[in-house]
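One chain follows as structure tokens, the form predicted on its own.
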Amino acid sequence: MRPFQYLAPIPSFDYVAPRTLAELFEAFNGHGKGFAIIAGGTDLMVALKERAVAPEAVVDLCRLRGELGGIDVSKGVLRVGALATFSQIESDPLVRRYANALRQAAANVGTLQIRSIATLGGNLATASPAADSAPPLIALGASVTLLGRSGQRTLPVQSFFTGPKKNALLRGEIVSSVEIPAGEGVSSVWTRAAVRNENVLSTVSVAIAASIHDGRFGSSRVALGAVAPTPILAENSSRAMTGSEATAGQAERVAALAAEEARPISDIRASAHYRKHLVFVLTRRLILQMVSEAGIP
């Protein structure tokens, strides 16, 4: 796309901002296949300017924050509404307590302006392999709830992604919330490598959730972003970490397995070989951080 094309007017479309879920699903039915959903708009507006999409209508969820927003804990589950912004997630004490890896990722999404409007549901629905919110949620064993006219269904977050920019949403469905187990004693951490610190896609991201008792890891999950067609759960490294001794040597072994499970491509941001190396380095770093924070020498 030529730079001057960004100055050209966006093709016209109908704008609909439903006030209730019933109105939302009516709007979907009323515009056939030619509608796009906007939550924060940080992805859709770029796509409109690049002429990547030309919807008949744009359906805005902004008036549905009562139904689709909020962050709360109930019956051992942390619920994060789809319209929760990354600024809200970053500053929420419940997220810090039960899903610190998600808080860390939220604090690094784009710029301050982007975090103020970009939403968790929008980030997931865009289904980028580099979506920074996905590895923390996968590591934490989170589920995503999808809502349609006929009801709702729930999927593990790792099953929601079906390919690059593809997801499990059916026509007329939206992401309504994410549910994260709010267990005590589970720590989670996230980090990434990028060309610069902010406002760029991650070259590689890693999230780990685990408990440590008596010098050993309990149930552990390692998740990776930007190294496969979708964000992934690194199953072999997760199994190797679970129940093992919390030592530097084990950190090396788990990190090596994670690097083997990565299936990256080479692109403008990094070669596949370098991405695998980054997976090893970042995974080892996070495990050693968790061991140190647990007070294990």
The other form holds:
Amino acid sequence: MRPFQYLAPIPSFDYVAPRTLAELFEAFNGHGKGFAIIAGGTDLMVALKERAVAPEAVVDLCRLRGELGGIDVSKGVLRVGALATFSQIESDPLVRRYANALRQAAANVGTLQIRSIATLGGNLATASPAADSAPPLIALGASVTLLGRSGQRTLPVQSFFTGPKKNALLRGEIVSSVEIPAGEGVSSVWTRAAVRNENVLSTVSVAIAASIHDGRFGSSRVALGAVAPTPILAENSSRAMTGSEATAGQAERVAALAAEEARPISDIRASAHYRKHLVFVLTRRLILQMVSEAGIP
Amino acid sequence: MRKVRVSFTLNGLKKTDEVEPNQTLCDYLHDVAGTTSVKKGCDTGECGACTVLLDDMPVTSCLVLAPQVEGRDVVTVEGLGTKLVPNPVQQAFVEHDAVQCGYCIPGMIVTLSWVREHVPRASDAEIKRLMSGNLCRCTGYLQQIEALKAAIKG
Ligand SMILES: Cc1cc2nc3c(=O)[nH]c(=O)nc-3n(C[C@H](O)[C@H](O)[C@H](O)COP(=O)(O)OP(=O)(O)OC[C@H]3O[C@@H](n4cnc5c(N)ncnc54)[C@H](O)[C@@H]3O)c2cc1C
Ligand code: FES
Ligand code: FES
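Compare with the form predicted on its own: the form predicted together with the partner chain:
Every chain and every other molecule in the complex is listed next, the one we just looked at coming first.
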């Protein structure tokens, strides 16, 4: 980052705000390699100011709220449109009911001002290893729908992330929505550790989705953020949790496996060693919380 | 590059203008539209000095492009109250000595007026969470929280 550049205006570009999907793909075509998509702009504007990108055209998705926005449930699937903002997600009753972990993460993104405009699609497309929406979606078994000129395809959220700041989008494709299985009886929780409470990237985040019947966990998924090149599904830990007794001893074992699966780096926020420790502590905390919320002594 | 024609509402008045595509809403409001209450601190969404209401949600205007206001409703602190008729949060800020240098204050008033209107039953912890996007390097926030609570009580 070279702060002096903030004094100079962002190098100029053409601004286009298509009104239909057909116009959108037309706009992509017309600008070859030189366009950038803007949704909420909370990542793109910073990238423009840092000169990390210098597009010929900025293509705004804001007029496509009808096609790419909204939150609804049908046929057992909770669909969250790419343009849903974190404020909308935070206060949506369907999200509260079927995807509590996502609601918790949304309420912790940035600040009120950021949540008012930052979108779910933008959070995924930026593909930060610390993207707060990712662990809840991965834990809930969500998939992401990508839309291009010649049709759409659907990927599990964990496969959408291909590396730090890298994703599965092809040039000219957009994220159109996220689909979350809306199962009754599945509860999901999220927590994180960060250097302060508000307006800071997560040092480590953990989300777990599971059902509990007769003192045992049903199908369970543990997902981790900011401890690998991408957000990850902790497979061994998830397998160990599935079908196990909902007890403090099991929480310890599942959390230890999650910490083993984490492949963190050291950076300004924490050392790799401390991050692994945090994965253990946060995973155990979430499982104990689920056990106590299920009323198991 | 080509200027962009936008029609939007600024502080309740309809406005049409030609804006630079690469100008932020913050710079446009401060330098072009004459709403000089909108301050630039960090220019990266961290400090909240540039907070305005966009369709009745607080946003950091330094992260919005001017052309993005097409068809939308923008309110700055100028639209929330005047010297003669301050809004309840502005009046309470005066009574609680909640202002020191003043740089953060327009953004702070925009956020807290929104909290007063939309989350009037917010707990202290919730108030702190909602105002965490407005940094104040002078006051230590306590007077501002007291002022908000007084304004909510009315
Ligand atoms: C002060 C501040 C605090 C922040 N705090 C957090 C935090 O706590 N947690 C966190 O996870 N993030 C945080 N962020 C990062 C950012 O706010 C989020 O990643 C946000 O969700 C991005 O969404 P957006 O709509 O603003 O994206 P934009 O900036 O509009 O776009 C981001 C990127 O995705 C592309 N894009 C956007 N939408 C689509 C789409 N539908 N299809 C294809 N490509 C698309 C854009 O081209 C761009 O490359 C913070 C940012 C700031 C400035
Ligand atoms: S100037 Fe916009 S948040 Fe600091
Ligand atoms: S009064 Fe000086 S920054 Fe808030």
